[in-house]
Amino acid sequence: MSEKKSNNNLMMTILKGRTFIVLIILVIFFRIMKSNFLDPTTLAMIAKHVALYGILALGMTFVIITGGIDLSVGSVVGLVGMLAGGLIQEGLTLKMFGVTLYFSVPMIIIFMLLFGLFTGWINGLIITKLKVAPFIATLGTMYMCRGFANLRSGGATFSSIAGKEGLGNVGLKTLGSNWFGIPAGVYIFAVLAIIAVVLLKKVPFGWYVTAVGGNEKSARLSGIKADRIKIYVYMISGFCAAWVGLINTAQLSAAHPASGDGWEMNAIAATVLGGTSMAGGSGTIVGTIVGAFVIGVINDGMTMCGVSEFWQKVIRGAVIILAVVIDQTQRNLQAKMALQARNENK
């Protein structure tokens, strides 16, 4: 019995550290395949992408812990980019007054972050008040946001987001530049990650989120306003998506309506790889961060090795399935070990 228990404990340790182990294996593999994989230039490129996927995954972590899903984040990225790019390049025209208003970059950033919160609020309301399943609700907003992104410019790209000094709307490109040799997005990712850790582990809100995902009925009976918590987590997800839209637009120096297409899958994969259970009730920010690194390394590593985009999609899909299977294996093993512990104590 003790040997079996020891084997179970070893297996549980491996499962808990699976994401970090996979990351190390991937780095070694791509370093062997491409000698320049760990060069500073390559690492900076990977860091850029990890920051984008990671910020999206931070918001997704809160959503999935409650037992939900947010498929709209990639489209919000594209729509935020188009709205921000449009405000810089064309301003806001008030036809009834015959004037065009131009806003400073800090104001545009605030507007876009508020818009991200608004889209999350809409998702939350649809899910909690109209009782629409999260998958369907966010799938609908995904298509709506992507449609509005294309409508904003008729499908065209806003190619000039530098702004003009005379209009006072310069500076967005700062979010896409390097600060002391490190992409600005990495700093923003780090700050948001710290805030996410505090929210999830250091304040009552995090306990409420976990309780709602673990057993919503029990959470309601204990006095937790489950609907309000769900709305908040979708607002957090929208807020994170808005940041990614701004950073991505700054990095590209342009706004395109197709930006962020499919990125919700990267966010979900990073979150699940990091140990957040698709069944809800458990998850960690640190795990999500490591998961984001895994996704970033896989994507950039495959691109550097010349893997077809079609095969990349196949592999990303397989990674998501594998992550869910491993998560279920871990949950089953935990339940088995708990049952064994109860039997031993009898």
Contents of the next structure:
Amino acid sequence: MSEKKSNNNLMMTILKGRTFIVLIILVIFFRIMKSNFLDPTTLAMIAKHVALYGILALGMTFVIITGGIDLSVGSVVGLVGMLAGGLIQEGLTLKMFGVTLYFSVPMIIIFMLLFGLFTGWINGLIITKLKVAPFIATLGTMYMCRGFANLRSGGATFSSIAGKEGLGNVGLKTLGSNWFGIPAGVYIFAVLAIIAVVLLKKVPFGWYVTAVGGNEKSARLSGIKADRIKIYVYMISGFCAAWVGLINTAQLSAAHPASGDGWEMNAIAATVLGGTSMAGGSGTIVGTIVGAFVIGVINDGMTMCGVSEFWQKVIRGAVIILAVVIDQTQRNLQAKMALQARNENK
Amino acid sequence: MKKKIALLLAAVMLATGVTGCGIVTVVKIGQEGTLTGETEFDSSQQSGQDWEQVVAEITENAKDLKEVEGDIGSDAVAVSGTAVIKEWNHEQAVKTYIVLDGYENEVVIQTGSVYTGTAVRDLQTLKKFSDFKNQTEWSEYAKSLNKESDSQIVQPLGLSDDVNGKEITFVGGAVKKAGKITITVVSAQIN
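Could you switch over to the form predicted together with its partner chain, since the one displayed so far is the form predicted on its own?
In what comes next, the whole complex appears, and the chain from above leads the way.
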């Protein structure tokens, strides 16, 4: 009996640390396949990509913990890039006054972050007030944002996002450069991750998020304003997507309406790999960070090894399914162990 | 009323504040160049300035079309000649052309309104790609040179059906595509 229990405990420990174990295995595997995989330049490139998926996944973690999903984040990335790029390259023309306004980069960043919050607020309102399923609501806003991104320039790219000294709008490219050898996006990811950890684990808001995802009815009965919490989590997701839109535009030195296409899947994959339950009610930011690294290592590792993009999609899909299956196994095992413990106490 | 004045004052102060702090730069529409020192790219201005030199260069380098006819390919060649006009084809208003007689290949002079190709631009050495900011400007320059050809050479010819059978003397850039030689003229005269 005790041997069985210790086996279960060992199994549980492995399952809990599965993402980290997978990450280590992947790093070793790609290091064997490509000798330059752990070179500083390669690591900086991976970190650059991980930061983008990671920031999106931070927001996605809050959403998925409440039992929701946000499919619009990839399109918000594209739209924010186009809006920021447009404000830099063309300014804001007010024909009635015969002037064009060129905003400074800090102002543009603030506008875009507010815009990210706004898209999240719209998602939240559609889900909570109009009672539309999160999948459908965010699918709709996904298409709308992508459409608006294309409409902003007629499908063209904004290629002059460096700004001009005379117009006082230079500086966005700083977000895409390296600070002390590390991509700026990594610092932003780190700061946002710390804030996310505090929000989720150290303040009542995080408990409310988990409570709403765990059992919404009970949460409501205990006085938690579930609708408000849901709106907030979508706003957090939009805010994170806006950051990614800005960083990605800065990294590319251009804004293209197709930017961020399909990135919501990377964010969801990172979140699920990190142990956040698709059913809601549980998840950790640290897990999501490790999940983002796994996705980043898989993506860049496969690209470096020359795996075709089509196969990459197949493998990524399989990884997501595997992650969910393992998550389910962990839950079943947890339930089994709890039952065992209860029987022993009797 | 007082409230409106206060709001207006607040708006003015806010606008002044944000402008003064560099938060926003207000520029009259199209006047960005006064602040950046950059002038907007005007391809027609450049082609207008360069046209005479372009004509002189192509005229100087031009070879008799009859001699080089067989060597013409997709790269532009400066050609000249005198030939009988077989027909001025204007079935399509946007794609009219003069068909020349007396050549082994089918030879046409494009007469607008739409001009295709970049032969004139490719034959001049006054400006090169690196003088332009990007491919778009380089392409605009080619289009503007074609427009110069239209306005300064083709339009003054006053083409009509009467030109059929007359003789034309021309200089221009020629390219061969799908067995047909197309010439964009930099000078032409109907005798």
